[in-house]
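A single chain comes next, written as structure tokens; it is the form predicted on its own.
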Amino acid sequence: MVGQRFAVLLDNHPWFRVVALTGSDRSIGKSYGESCRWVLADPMPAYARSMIVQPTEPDGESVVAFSALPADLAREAEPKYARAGKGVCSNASAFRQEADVPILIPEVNPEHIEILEIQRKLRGWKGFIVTNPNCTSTGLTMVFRPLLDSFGIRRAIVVSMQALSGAGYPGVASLDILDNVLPNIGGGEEEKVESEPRKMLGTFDREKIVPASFALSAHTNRVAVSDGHLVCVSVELGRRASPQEVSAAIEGFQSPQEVLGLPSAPAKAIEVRDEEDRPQPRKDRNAGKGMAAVVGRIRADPVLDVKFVVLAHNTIRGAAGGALLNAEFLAAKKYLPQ
């Protein structure tokens, strides 16, 4: 699914152009076009459908590599990429919490990317490798930014509504989610969903990332939508804040300059919804074209001090479209290889 979406967000970028596609032992030789089972609303482009599947080993021509590889297998082939001097734009949670990997959102903590000096001479590669987070916490981090910056946050309580397209295909069996929700969705989910923000949100002191101090606790849940993972969020804030003041603030937010003209950033990072039924996965998660979160219902809490709603689209913002934002982003900082 998120090869998918790299494949199309890829066609006619004015950055970058794909040279190699690689794939498992039963589709190398063949043509994408042969070997996938495509599944996007989007057609395959063009560029992609005749390209022959090479086997997953660094090439001579590319400077970024977007992997979109289960864990397991990402922990051995994306050193591989690095040691060969490629840029590589990870979805695979096997890097995330190395300390010297940055889970990055170039809207969020832009100067984590400092630390890929430290990475490149602990580990004496060429290249280098860059995380984007998990797709249930990425909408959630974007909007803890704001009110972080601006009160403060103690700890928080998070619920996760994810879409089936996060589990892949075929994914998760028809008999299994229909009239359902399933409330575990395994692979340590909750786990990063707790831990990612933290080290997101942290503070970089030149030798390593510090992650942030609140505590956070998710349970994650699988329901019948196919794009867009919805969050149910209570916050208590470093200090008391109204719901007014902290919608305020997150309507208020600004990604940086230096992302504001990227290709794939949105033009509004956070989109805030003042109706009292959204944000909603069918009406929102293509909002700035995929690329933006989506709060809604800020609201007072009365065991912590605020709860919302947010939305994000999991397999753009949350996967491919975070990866190709990072591999912008970094192509502007000038730390892709020449």
Contents of the next structure:
There are 4 protein chains.
Amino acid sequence: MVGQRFAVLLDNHPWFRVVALTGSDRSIGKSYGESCRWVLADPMPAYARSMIVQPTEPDGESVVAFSALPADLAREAEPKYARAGKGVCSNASAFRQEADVPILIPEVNPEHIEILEIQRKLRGWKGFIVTNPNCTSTGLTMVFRPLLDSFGIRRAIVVSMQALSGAGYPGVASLDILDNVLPNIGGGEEEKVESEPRKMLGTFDREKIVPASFALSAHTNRVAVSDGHLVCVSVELGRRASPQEVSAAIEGFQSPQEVLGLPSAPAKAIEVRDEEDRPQPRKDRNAGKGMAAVVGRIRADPVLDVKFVVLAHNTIRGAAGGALLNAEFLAAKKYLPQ
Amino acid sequence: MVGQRFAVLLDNHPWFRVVALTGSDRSIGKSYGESCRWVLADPMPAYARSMIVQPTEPDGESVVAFSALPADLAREAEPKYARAGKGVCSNASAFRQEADVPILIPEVNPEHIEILEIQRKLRGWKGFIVTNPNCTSTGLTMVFRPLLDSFGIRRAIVVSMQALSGAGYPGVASLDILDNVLPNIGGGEEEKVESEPRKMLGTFDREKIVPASFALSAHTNRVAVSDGHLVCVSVELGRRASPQEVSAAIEGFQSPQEVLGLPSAPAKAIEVRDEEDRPQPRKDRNAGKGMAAVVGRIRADPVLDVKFVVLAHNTIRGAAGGALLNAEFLAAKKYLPQ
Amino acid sequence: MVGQRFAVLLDNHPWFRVVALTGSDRSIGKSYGESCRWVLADPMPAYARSMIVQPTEPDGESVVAFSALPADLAREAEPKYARAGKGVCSNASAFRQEADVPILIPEVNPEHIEILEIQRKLRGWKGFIVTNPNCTSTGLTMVFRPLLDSFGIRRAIVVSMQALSGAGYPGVASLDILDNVLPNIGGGEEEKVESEPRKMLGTFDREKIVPASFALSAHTNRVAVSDGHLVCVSVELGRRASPQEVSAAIEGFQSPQEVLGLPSAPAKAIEVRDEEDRPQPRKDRNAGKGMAAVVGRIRADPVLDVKFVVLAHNTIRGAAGGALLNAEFLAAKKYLPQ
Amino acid sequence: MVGQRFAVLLDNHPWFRVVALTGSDRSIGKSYGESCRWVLADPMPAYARSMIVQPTEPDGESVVAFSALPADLAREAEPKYARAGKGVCSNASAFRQEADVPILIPEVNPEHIEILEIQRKLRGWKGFIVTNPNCTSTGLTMVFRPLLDSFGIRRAIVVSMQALSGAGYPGVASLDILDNVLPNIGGGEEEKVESEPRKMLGTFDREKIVPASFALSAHTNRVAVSDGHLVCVSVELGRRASPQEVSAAIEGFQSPQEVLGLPSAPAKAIEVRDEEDRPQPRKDRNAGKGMAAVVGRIRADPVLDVKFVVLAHNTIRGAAGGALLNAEFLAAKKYLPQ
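Next, give the form predicted together with another copy of the chain, keeping in mind that what was shown is the form predicted on its own.
Every chain and every other molecule in the complex is listed next, the one we just looked at coming first.
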């Protein structure tokens, strides 16, 4: 699913051109059109159809490598590309917890890319690995940014209702989800959601990223939705604030100037909805072409301070689109190999 | 939906026989079979098909009145029945917050029925009104009982994923829920879930019910499931306890002896599942013929103390079956008019 | 649903500008944004939000009236507009069976618009009423065109699997369609599908439209799909033809030159897919921006001659988009009032 | 799915007791409870949970072997059991088209079991193989029986909307079917539906089964339904008959006396519904405990003679329940090894 989103998002990209596609062993040597079981509702881009799937080895021409590999394969393959001088923008979880690898959302923690100097020095790479967060962490962390800045965050409990595309293809069996909810995602999803936002919201002191100190608890569920992860959030702030103040802080969030001009950056990174029944996956997942987080139902929480709902498109902002925006940001910041 | 569940559950009931059915103005005078758009997968019971729908007025013969009326109609109609000496077992929310009206789950707060003496005195009724809780509060409160008894409860945050049948019929439009989640139930659902469990778990001091003092926060969502409300729960206990201790306390919960023999009482009021992906609505909603709460994924919560998932069938245990069990309990306790 | 599609399709239309919106009595006088419960995944266009809903009476300024009224209201309202000189492009079924009212698909029966001269004379109208067909008839009739021209059609049996949006909003209750199929659409759907294609494929002899003489049988079903009606078709041709010949005839169909340049006309009115599992509603309904019919699985039929599957977007090509294309065609042919 | 249905249907069976379970290589030696990913909503029967999965080899004790093997494995394994003297009641398609192997529905073609004498002689088996039809053919053939007997059948066109459980587990990916219909089942489904009913409705002349001579055309589709295949049928009869006559003939169908007493036989093999929107999968699939076919919407067909809709539970009557009824029938007819 994520690979297919990459293929679509890179179609006619103003800065990047796809020079090579790689895939699993059984697809190597075949055309992408022939080897790929296309699942997206949008059609396969024409450029991709006839490209021959290459072995997973760095080639001469490419500058950025986008990775949607499973974690175990990523752990092996991504360093090869970084060593060969490529800028790896990875959606895989393999390296997210390494001290010298940033989990990057350009609107949230742009300064974390400076750790790449340490990464290169430490690992002797000419290239680098930058990751984007887990799909569920993405929207959440975007909304936490203005909350942390305006009020501080002490702790938060989050409950996700996650889309089927997050499990890849074939992924969730239809008999498992029709007329049903699965109360677990597996694969360490809850642990990821409990740690990644804290790393991204941590401070970079020129030597290392010090995670934000708030506590986070996650329940993750699978629901019968194609795309768009919905997350119910209850937060205890560093200092008391009314729902109106919280809403104003989120509404007032502005993407850094250096991000706003990027091809994939949404004009408004976080949209706030006032209706009592929004955001909804089907109606809001394409906000900002799938790159915006949408927040609604901001109200007082009788246990912590405030509660609300966040939605983000899991395979666009939460995966392929997030990695692509990272590559654009790194290009703009002159981090990509010339 | 709830009326239809009553019709099914009362078919061949060992203690009760349906002597009259009432309904909306436009159905009065018609047969139930002809006036009712039957929605359940189980067929309409034969006894009901030919019964003529009566005006909503107490008759001579009946002893118990089961009410699935909308709140506004219930507020008007139910007292007429209580005044006429009937035992009203109501699924409506109209009277749940009245000081002298119990919200009853026989396994949870059987002693609360004693407030009916005060109710009768105060209101001059020969009959009474007893309510069962809101569908989402039901499973939650059943599981809170052993937690409160064993460890105390300080506060809890709960997030529901509620079934379509909870909205009645026609209820939720298919276009609103296909490939979607609705992040709000409306109708004061969250307020009900935040108050009813505390009233039920409160103490009765011979004069009034003093609600339990813990804080409760609810997010309520609608998902594409026919029956079975799933609730993610994070709890801070009165005293620390490991997930194993919590699991043992829940597993060890036993229904009061006086409840166990009732026709609709499940042998085990709370079932604990060990699998990492249970309970699920489709697989677990019929536990104990839809009368058991099912708990799973009991684990440590990094923010509060413990977290888990609860499921209960919303139109059986959470509505018609709950009201019926209440009637059976009141009959056994000789509260019903003779 | 159809009204909302009109609102979206007319946003930034190169030829038409919306000057008035009308609606039901309870919405008149309110803004569209406030009175309309928006259901589409695409957002409400900005222009519509602040427009005040007008009474259903012809105004001075407008030239075309697009109607998505229920049949009974259409029967009363549409003639008022036609009498006032407006060109009524109607999605309603009210006048489709009138001898002097064309059911128009510009690619299929453009010459039928000439009957409007008779209509005007007969009814004394300065304007006119042109209808587009029932949503299920639409894709079917488009594909029948090349079959009739190349081989003749003797008879056909068609079975539809229709989308929820065809029933409007709130339309089908979610409890009726989750884990279910409804084997009937109601509202005379099968009769419409059995007669409209024959009228559209009939000949216009300067006096009246003589329906095509083939026999048609329809089974119509509702399935859990948001948009896109899928129809299984078995056809007996006028003369034998192989699936390859049939495929070539359909593939070779070209829209009339005068239609191809219209803003809403798809470059290819009928797309033929070779894959063994296409067309599918989710993947193919947006072909040609929802204006193309998609055909697949063309194969020999052991009972009649050939069988295949057709898909068309029911609220775009099968409703609002169809009516809009009709208006564009009538404008290009100088039929609209100047 | 079918294996699991067998496990449930054989729980507490009055005649049969499960003495051995077999499965794929990786499950052999493990307990069924541990090796099987249980998918049904009904819980796994207690007896099965602790049974050790055996190699697929005939044992000493068993008399009947129920097979839900894939066709390729069945082709190899089933003869081993027949040779060892077991009565194989198979849901696999492997042997259905062999001249000496009956496809059996006891209510439809009980006399076809006599061909087993030829099978035994020809193949030198002490046991035998009897098959039940493909799930979609089942309900269809049951309803064709009274039509053929009363009026004759010349030809029929059938369009199925098939449930997900028919594809086994994991089977259809959720992303393929959410908000979608798949217009093909694959695996030769249409060919099976076009040939099996004719074999079952054929005559046995003491030497071979001569298929019924009518022509049959099938379109097969997958829809988002858990269980229950719905089929739209248009039929040309041998002699004209009104829908009322057809309805009376179907309604009047009675199971043979020797079938009626069998434990799994429904009292009424075919139920006729008069409502305009029945049968529906969710409401009618459990008719006769999933063993009855349900017919509705019997009406005139403008192309052939009559059209209607048939529903049957695909994994009960159309698979495990069908095979079990066959075994019961063969036991009653003294065909099982003693």
